[in-house]
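Let's start with one chain on its own, the form predicted alone, as C-alpha cells.
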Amino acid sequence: MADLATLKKLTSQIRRDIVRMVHACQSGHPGGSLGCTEFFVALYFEIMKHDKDFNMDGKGEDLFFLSNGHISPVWYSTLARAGYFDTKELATFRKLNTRLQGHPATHEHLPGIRVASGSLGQGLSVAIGAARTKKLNSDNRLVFVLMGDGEQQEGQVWEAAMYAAHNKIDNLIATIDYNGQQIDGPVDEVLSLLDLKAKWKAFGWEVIECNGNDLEEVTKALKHAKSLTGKGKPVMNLMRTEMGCGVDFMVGTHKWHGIAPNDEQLADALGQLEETVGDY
C-alpha cells in the first residue's frame, strides 16, 4: 500500500505513458484511458489483492479483467508499473507481433491478461464465469470488471446482469466507466441509457456512485464495495468520469476517443503531466 502522494505521482506517470504510447504507434484509444487512470491506480495499487508473479489460475487473489478492451494503454502501463513486465515493453504498443496489442489478448502471454477482450458486452460474462468458479473452489477473493457507459447498449450485459443476481454471485464488482462518451459521440445522443443507476438497482444489484476522476473518493469507493460484498447481491459502482482526463484539450469529448496525437499535441500533453517515477 502506498500513500495518497505517492499514489497521485504514479497517476501523472501513467497518463504520461498512455500519451506516449498512443503517439507513438499512431493508433489506439487516448480518451477513456486517461479518465480511467485514477480507477486502475486505485485498483491495482490499494484495493485489489494480486500477484505480478502471475499464473492464469489466480487462486487466492483477486482477478480483474476489462470488458471494454479499447483502453488497453492504461491497463498495460498499469501493469507495468506493478512489477508485471519491464516498463521498456510499452514501446512496442500496438507494433507487430508484440505482446502489448490494440486490445488485450492471451496468445503471446502477457502477464495479467486472463482473457482477450475488446468485442464489447462479453466482460461482464467472463466475470460472472470466474466469480462462480471462485466460489465452487471456496476461493474468498474477488472478481472485478470494468465496463464503458456505451457498453450498456449491449443486449449481453442485461443477459449477464439478471444471471448474476438470481444466482447471488456476491463476490463480484462491476464498475462502469460513466464518462457520457462513445465512438460516435454523446451516450445520450447515441442511445440514451436513461437512468443507469435505476436500471442496475431493478436488476438486483447492490448500487454505489463516485467520482472516478478522485482517486481519494474512487478509493473509498472500492472499499466501500468490498463491503458490500458476501451480502447476496452484486455489487456495481457507477464511476463518473471526464474521457481525456488530465490533458486540456481531450477532456470530454468523444472525438479522442480513438485517435493519436501529433507531435505538436503530444508535447502539450506531456507538458501538462508531470514526470514522476521516470519515463519507459
Second form
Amino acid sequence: MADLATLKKLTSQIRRDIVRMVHACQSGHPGGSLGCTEFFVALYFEIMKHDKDFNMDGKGEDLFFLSNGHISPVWYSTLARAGYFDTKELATFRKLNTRLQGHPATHEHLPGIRVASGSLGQGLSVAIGAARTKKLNSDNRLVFVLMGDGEQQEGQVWEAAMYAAHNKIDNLIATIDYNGQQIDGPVDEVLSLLDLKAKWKAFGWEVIECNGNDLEEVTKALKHAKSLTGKGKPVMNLMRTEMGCGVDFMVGTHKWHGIAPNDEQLADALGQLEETVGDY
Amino acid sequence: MTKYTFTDKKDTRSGFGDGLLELGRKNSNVVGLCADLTGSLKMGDFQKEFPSRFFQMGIAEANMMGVAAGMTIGGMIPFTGTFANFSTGRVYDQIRQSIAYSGKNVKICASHAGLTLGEDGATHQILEDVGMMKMLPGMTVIVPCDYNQTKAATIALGDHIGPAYLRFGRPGWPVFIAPNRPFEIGKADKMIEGKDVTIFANGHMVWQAIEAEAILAEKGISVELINLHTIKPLDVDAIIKSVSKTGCAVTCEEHQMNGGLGDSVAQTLSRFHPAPVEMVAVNDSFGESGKPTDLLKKYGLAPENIVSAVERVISRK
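And the form predicted together with the partner chain, for comparison with the form predicted alone?
Okay, now the whole complex, with that chain kicking things off.
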C-alpha cells in the first residue's frame, strides 16, 4: 500500500486528467468527478483487492460498480492510473470509436467495467446481484457501489435498499456522493431527500458518514465500513463531498455538473492542480 | 382432419416451470428470481428443490432485473419470472442498460402474455412486449407454442449465452408437440408441408393455425405451416425458402400487428423476396376482460380469421 503523500499526489494528477479529458472533447461531467477523486483513489489504491488484468467474473476480487455513470472521467482516470489500460487512451474520452464512452459501458470491452451505467438508479441492484453471486460462490470478497445523491430520487434505489436489508446482503458497501447538487440545482430545491441518514437506517442499513474530500478520512471510513460487513446488514457510507473540489471556480455550485471548461478555464484549473505522476 | 391432435390441455407456463426444474438439476449455475408470482409462474417446484438458488424479489421488478444482471457476474444464469407486462414495459430501461447493452446472460421469462390472459383485462394483457424486446440489439426472443415446446425452449436457454426473452401464457392449451420433437433456438419448425400459402405462426396461434389448415385443406388449399417460435434471431432462410415456393404468406400472433412476428416476416420478405403478406394480429387496440377463446374471436385471432386471411392473400398473388 502506498503512503498518504503518494496517494495525495495521485489525486492531483487524476483531477488534471479529469479537466483535460472533459476539455478535449468539450463535454462530460467534471463537477462530480472532481468531488469523488479521493474516494476513487482510496478505493483502488488502498481498500479493494483487485486485478488490473481484468476478468469479468472477478472471482476472488473485490468488485466496484459506478451507478452514477456520468462521473466516468474520474473512474476512467483511476482505472488507467491503476494499470487497467494505457493512460494515453484517456485522450479518446467521448470521441468516435473510443472504449471510453460518455457513460461507462461493457460493450466496447474497456477493462474494469462490469455493467453499463448512466441511466440512474440501477447500480445498487446490480451490485446486490453481484454480492449474491459472491455468496453462492463462497467468495468472501466484497462488492462496492457508488451512487449520486440526486440519484436517490429514483424509485429503484429504494426497491434495492429494501431488498438488500431483508436478505442480509452484508458483503456490500454502498456509498452516496452527498454533494447536495444535481443538474438543475441544489438537491434541496429540486426534490429534497430530507433526512437521508434516517431513511437508510429505517431501511435497515448500517450507516456511517465521512468527509469524502479528506483522503485520510474517506480511507478510514471505508476501512470502518469493511469492518462492519459480515454482520447481517448492508453498509451505507454517506460521503459528504463538494462538487468541483480542487478547482476553485467549479466548487460549490451545480453549474459545473455537466459542462466543459474553455481553454482559459482549463489553464486556470491546471494552474491549481500540480502535475505529479505525469500527464497522459 | 388436422395433422396434429391432442389429448391433453396444459398451460405453457407449466412448461416453463417444469423446464426450469429439469434445467436446475442439470446446471447448478441456474438460479430463479421471481417478483411475488411464484405460483403463477409455476416456479414453486424449482423453489422447493433448490431453495438456495431461488430468490423471492418481492413486487420490485426493476430491482429484480438489476439483481439478475449483477448475478451473472461470477457465472450464475438467472431466470427472472413475472407477468409479461412487468417483464418488459415496466422495466424496459433496466433491461436495456443493465442486461442488453451490458450483454448479460439473463433469461427474462414472461407469463400471462397476450389476450389469453383473459379476465384480468387490458392492464395485464400485454400485446407490445415482443416488439419492445426484439428491438433491443442482441436480445433473443422466443414465443413457444405449447407446454412441450415451452419446456424445451426453457431447457435450451440453459446452454444459450446472452440475454433472452421467453414469452408464454396462462390458459390451458392443446399439447400437440411431441415431447421429443427437436427444438433449436433460431431455427423455424416446419410443421406442415404445403404449396399454396405459407402460414407463419407462434405461441398459442400455432394451434389456431393448425385448425385453420384443416378447414383450408377441405377447401382444396394446400397450406405450409411454419412455427416461427424464435422471432429473433429470425430464420430468414426458412422464410424465403418457403415463400419462394408458395408465393404468399400469412402471419399469426397474439400480439399487436405493430412490432411483432408479422413485422419481422414482412420486413424479411420486402427486403429479400417481395410477396403478398396478410397479418392476423391485434390491430392497434388494447384488450379487455373475457374468456380467452371469446377474446381471440373478438380481436380477430380465431381460426376463421386465419382462413379469411389466407383467401385474401392468395387472391393477391
